[in-house]
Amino acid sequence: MNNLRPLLHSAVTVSLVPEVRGGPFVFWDDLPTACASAARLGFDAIEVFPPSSEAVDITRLRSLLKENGLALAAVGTGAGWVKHRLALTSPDASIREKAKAFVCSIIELAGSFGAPAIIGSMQGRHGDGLSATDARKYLRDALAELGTRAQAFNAPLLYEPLNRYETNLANTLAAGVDLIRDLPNVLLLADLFHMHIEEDNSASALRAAKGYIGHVHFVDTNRKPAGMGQMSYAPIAEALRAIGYERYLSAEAFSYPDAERAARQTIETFHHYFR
């Protein structure tokens, strides 16, 4: 009998964006500082929120990658919606257009190392005129194309349902499923935060999701880093082990009480359940 229990990985968050400052990312700003405190906290990566593919030096980057022996997880879109306020699903087509532009760049910059890219505030929402059946569509058919750019570099797309608070669209793991079916190398992002408010269980909302799962955030019911709310740890470790899960678990959390803490804290989590 094979006792060998899939391998998952270790990654923490690093915003570059001061607009979000305060929201939930673990490191902030120093990049430097960041990749060598994950680095000897043991994380195995890092995932990244630029402010755009621009404002990234990817010869540095690269460069503290492996000075820290680090992976690069995902990059973030999120700058796209707090910055510009673009929307995949904006009435506008040419915001619209806008949109996909700079999700392509952020593509074209993750794939450069391998990684996939996260679309998650840059889905938007219907209402406001735009019909649920509009907003669907506009949102299906951009994944479609940029989940086939990304193709290019061997790396998914990410799509992450949101809690109602946030979008519409999709809430639950299983309308995300409903979403991106048949889409090309488009997976899911399960947020552990988001789920715990919508998902009835969320270690059977990960077991139906098989398949589909390409990215988790590794969090606590609150935003604190895990271990420092009311969350469950084992059934959903059973469940990702279920499932064959093999990719990042990624501390999107407050910085909380600091940043070294909260990643020591997320760290220890990890390997507690997952190591």
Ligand code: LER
Contents of the next structure:
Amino acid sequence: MNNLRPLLHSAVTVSLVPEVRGGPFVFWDDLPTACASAARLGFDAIEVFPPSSEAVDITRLRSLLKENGLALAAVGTGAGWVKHRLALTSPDASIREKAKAFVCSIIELAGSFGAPAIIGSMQGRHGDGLSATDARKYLRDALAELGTRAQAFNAPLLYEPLNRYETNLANTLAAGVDLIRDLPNVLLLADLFHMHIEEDNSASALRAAKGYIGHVHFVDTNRKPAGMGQMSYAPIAEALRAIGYERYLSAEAFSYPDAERAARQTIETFHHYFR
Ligand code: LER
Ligand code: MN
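Moving from the form predicted alone, what structure would you give for the form predicted in complex with the named molecule?
Full complex below, order starting with the chain above.
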């Protein structure tokens, strides 16, 4: 690779889960169309949100990526929660085991492309009889085990702090660092939407989390595509440059006003601030 290689890479989400329709994913249902559009607009990769690992035909995905010159940036595990109500911090040990098995199968799917799996809503929350201490222990134990599993694929496991309406385990990057600091092969996913709700200053939070960020969800303050809300991208771009971040900015945003225009808006903002 020469010096002209861009340091940051663009990705766009594709949901294959009808149950989350209306959620923050740019492309929906149709992997071939999503890959063709992503490639035509100049994205480097796609991020896939599948219903399960078995629902994805690895050979077909591999050829689709190859045909379109795309990489796989990451794979989400949230369907484990949305479809099966599994969580890594369930008070029920058998549900925790099923949650780990679900994530593990996604780690293997993503890992066969050298890509990371994402723990977002599968982290769950404390309350309803589960103490914050026990929830934190369950989550850290699960992340340690799953991070070790991901090591075999030379990919990190991504843990995503979420805003207060989605979890009470870690809402900020600092809380995320505190949770994962000593865990094997676990990095943070910095979602700019959640950060805008929870951080005092998103750029400062990114700088303080130097060395711990493995992925970024690239989106605006209102969860519309980057550039359609009030986000100040210049200080965020500067912070990511300052901490030497060289991974993906992945568009996890509403398909607004439609998939094609959401993707186009995202890539324009990406080129403006990050390349
Ligand atoms: C997933 O990446 C995310 O950001 C969450 O809001 C999903 O619940
Ligand atoms: Mn996210």
